[in-house]
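In structure tokens, one chain follows: the form predicted alone.
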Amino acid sequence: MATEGWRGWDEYARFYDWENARTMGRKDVRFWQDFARREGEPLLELGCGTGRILIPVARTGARVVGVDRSEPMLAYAGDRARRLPRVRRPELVRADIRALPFPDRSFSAVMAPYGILQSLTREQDLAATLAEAARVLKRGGTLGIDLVPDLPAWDEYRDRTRLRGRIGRSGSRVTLVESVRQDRRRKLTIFDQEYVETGGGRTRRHRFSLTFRTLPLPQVAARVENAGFRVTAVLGDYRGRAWDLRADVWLLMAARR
């Protein structure tokens, strides 16, 4: 079983936007745009991926930097960035979020959208990332974290067809066949993905796994506090309503001490 949360994301890059357009969509985009307007600049996004959040935030005029370990993900983000006016293009940096290549107190705010911290599958990985976020934030700067609460509740299943559609300019047909495993002792949810792509008389199968670690929200908040932050808000949706146990989203805002 893979325990390194970065594994699988290079292979996922081609399909990430296709899948998220059919699941997550743009539900969280305005929240992060408002975050950028409120918190000032420069901003850093941890795990910016294909730029799904980064590019809309850059369109607000904010000076923003996106960091990701996956070169294929960053290639898609770069294609999106080139469509923006030069003065609004974000800076893209390939790096590990556990060891950020930026000086101390470089940023006014750090964003960790859509469960990126759940890709840190070991305790030391989460601790290192939170410590790095604290290091690069100015005193009083804000760390914004978005967590996906329902991953541990997913039923285990094998080879279930989840999505079908067309992808890319070629219009290839794509089918997502998915299996889900739970390792409850280690708080891991593992998605075994198979994308079956048909086009041009060929069928290609892309197989990889994505692993996520989900801690209860109070435990995440405690780790954030221990890293040098003061939790200022815990929200339960992208409209700013208070969190409770039934919330569809876990949003945590914290100020750098």
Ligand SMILES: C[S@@+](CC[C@H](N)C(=O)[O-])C[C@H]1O[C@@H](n2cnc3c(N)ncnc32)[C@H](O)[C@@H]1O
Contents of the next structure:
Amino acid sequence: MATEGWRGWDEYARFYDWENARTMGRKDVRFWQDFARREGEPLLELGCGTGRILIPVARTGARVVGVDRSEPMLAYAGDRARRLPRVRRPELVRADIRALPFPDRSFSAVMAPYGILQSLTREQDLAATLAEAARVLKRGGTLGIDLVPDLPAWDEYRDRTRLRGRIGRSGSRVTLVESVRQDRRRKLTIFDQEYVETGGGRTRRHRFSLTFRTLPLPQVAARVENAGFRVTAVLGDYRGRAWDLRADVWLLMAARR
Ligand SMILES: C[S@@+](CC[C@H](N)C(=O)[O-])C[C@H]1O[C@@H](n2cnc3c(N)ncnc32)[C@H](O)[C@@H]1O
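Pass me the form predicted in complex with the ligand as well; I've looked at the form predicted alone already.
In what comes next, the whole complex appears, and the chain from above leads the way.
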């Protein structure tokens, strides 16, 4: 049986912002801020995690709700939210995106950034989530999806040291050692991660795995259409260039029918 894609994120939470500051960074932040300005409110972010997108979107003044299943990820988002003026604070909701705890037609737009839909490791999970996005969107509302491109094309490797640095106020040393496995039959890419943290005379090893299921973008578009949407744009970068097979960004916009 395929591993549930929500697993691993609780353990990852402590390292998520540290790693992403060195990898994804803020490349997509402006895109989602512009999306929020254009699409109206309230907005919903699926899998808001530590608030990397949610907080900058809230700063634009948009009313936004972030939903995530991981309590530790949400705790980081909560810390960031408390630093905003009260009127700008996003609402944080702990829930599974396959069963959203919101009434029908309650959002103007739904954002699914940074591969969240790839955390749905089975066909029925993707179908349930798209159906939920369709249900909570107002008619004509927009679903925005960003996928991590072409994970199945990643080379498999074992125990590669990917990053080193210091983390937290104590400045402990951290090394990320990563392995990548491909399960081609199930379209799954599995990242086995080990964060080795040394500080205060102790070494701690944090091991967890993250699993992602990647469909080719045209297949995602077909599933989105089947769930009650009309695909309005397929983009290959964050400035609006059209998508092609070599694009290193996979963005899809769709309108609720
Ligand atoms: C790649 S992170 C994205 C976080 C944030 N959107 C960003 O761009 O930095 C994916 C997040 O999705 C959450 N997640 C994964 N599967 C989920 C599910 N079935 N329901 C709710 N949240 C889920 C994880 O806990 C994690 O915080």
